[in-house]
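First, one chain by itself in structure tokens, the form predicted alone.
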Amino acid sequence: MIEYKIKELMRPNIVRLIPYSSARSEFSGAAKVFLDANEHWRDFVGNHGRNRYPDPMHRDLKRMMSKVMSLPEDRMVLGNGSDEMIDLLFRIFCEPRKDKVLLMSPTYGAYEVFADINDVGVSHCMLKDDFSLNLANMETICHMVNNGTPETGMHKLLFICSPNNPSGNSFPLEQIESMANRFKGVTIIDEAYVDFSERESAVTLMGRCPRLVVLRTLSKAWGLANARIGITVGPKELIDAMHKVKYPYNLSGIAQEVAIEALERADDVRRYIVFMKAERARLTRSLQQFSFVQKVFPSDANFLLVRVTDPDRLCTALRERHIIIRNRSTVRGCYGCVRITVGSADENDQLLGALEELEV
């Protein structure tokens, strides 16, 4: 099997591209007149800076990110949520109409939605009943995509979201790296829960592998959805074509901020993860004890993944009672099943409760 290096991957005309250079890309230090960048010289809301343009390489956040998250900090790439971070890889690797890309399924559904917005064809390998790896099949698969060519077309991604996004379960990290060695794209792995679990990250893993590429974000444990802060942690070449690509003041300067004060309470996020786990271990064994719960799925990640026997029912009921849960019984390989985030002891308790009323 050819070994493709990450540059031989990428489309050819992202290689040859020459990145638009912003002016804070031209300028970083103090001075005491900015007039490059065509800013208002005032900031109606306050004396914060809000008037001027971010680092657009968010320098600061990458420093602190590397100090807590223990993530090097020159194989980074930040942005807009995760998604933007797919959305590139797409854009960088992928030709329309040509290549394809490899789920393994059900799995977080972003990746087929961009894939379709990229005129990008899918391939799916289904994992197994309890969400595990079919690596017989994957061998069969991965037989089969490896034959393309850059030229040709070929399947260049193949997204592993661990844990996995509706399941919560994590894919052991030799499982990964065997993949990862055998695909002959490049091999994404989603990190996005991997704070609420036990296993290592597949960063550690990059050594070996030398076409892996790891996403992680600030959205889960961090606590911070709306800030939106997606993170790419791969080899230097892609992180050199993602800051071509991306745009260049994708990362507001009051979402950096905001992420260096959420780093700068890492002890209190740690503490929460430590009260998540046991909230989930907790809202585990409590959903068991119910007459229309068939099956409870272990999750390394901060919801858990329901079989009921009428998923549909379940969640009219508890949104009659103000309460939220998502139904996934939709999704290919998840029938009848529901997914619960898990929410604050009160929170918890309120569902409970509902479900409790409706076991009568």
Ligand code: PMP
Given for the second form:
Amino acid sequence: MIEYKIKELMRPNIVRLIPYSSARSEFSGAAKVFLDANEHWRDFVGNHGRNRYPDPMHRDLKRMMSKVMSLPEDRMVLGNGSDEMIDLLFRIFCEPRKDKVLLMSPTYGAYEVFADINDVGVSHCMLKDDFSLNLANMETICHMVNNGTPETGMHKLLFICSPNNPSGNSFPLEQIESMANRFKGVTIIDEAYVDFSERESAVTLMGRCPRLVVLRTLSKAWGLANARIGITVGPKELIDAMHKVKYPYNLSGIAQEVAIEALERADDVRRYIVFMKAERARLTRSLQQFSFVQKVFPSDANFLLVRVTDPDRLCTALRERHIIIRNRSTVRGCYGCVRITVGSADENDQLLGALEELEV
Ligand code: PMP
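Previous: the form predicted alone; requested now: the form predicted together with this ligand:
Once more the chain from above appears, this time first in line as the rest of the complex follows.
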């Protein structure tokens, strides 16, 4: 197998790209008078410096993340949710109408949507019935998808979501390492839900897998879905390319400040994770008692995938009681399934109460 360097897999126009140089990236030191960025001279809504452009390199936030989340500060790019990170990866690596990506399905639906937006083909390798990786197929699949070259078009990206959405299970690191080193393109491990899992992060594999990229987010365990903070950890050449391609001010100063505040409360997050796991176990046990529940799949995330006899009827009946869950029954491999987020104890009690009404 040809071992491509990460830069050889990028689109040539991105490798050649001379990025936009913003006023704030050309000068970021201390000064008295800033007349370089065509800003208003004062913030008249609150005197919080909102009249100034934010740091395009998110330095304070990255420093805090490296301390609190044990991530390498110089190997990180931050963006408007991990969704922006996924879109950037398509734009950096995939030549429209020429390259393809490989998904381990069922998985997070946005990968396919971003592929469609970027006019990039998608190959699906189905997970097994219990949503584990189909290792017996992997040899053949890697052989097939490793056809092609950057010139003729090839499978550039492999997405592995672990813990996986919507199934909730995570994959052993040995399997991820083996896939990442057999796949010729770039392997992306989406760890949006890793804080809820007992498994170690794939960041620990980066020294052994030169084309491995890890995505994280503050939207789940850190409670900041509204602030939109996504993280990419990857090889230096990729981090440099992502900084070139992203919008210069892709994270607002407000979002950066709120994220730093959340990271200062790591103890609260740890307590929430312990509580969420206990509630996840309670919800699992309680759900298994209902006659219309066929299976509650084991979860390493903050949600449960549940197979029921009539998902449409269940979702409608709960909606009538003002409780919203996600119908996943039309997703490939998820027949009969609904996805339920683990809520607060009170929210979970309301759900269970409503289900008891439906049981009779
Ligand atoms: N990855 C996965 C697996 C997700 O489930 C989600 C959101 N549901 C995201 C990424 C997007 O997260 P963000 O809010 O950081 O854009």
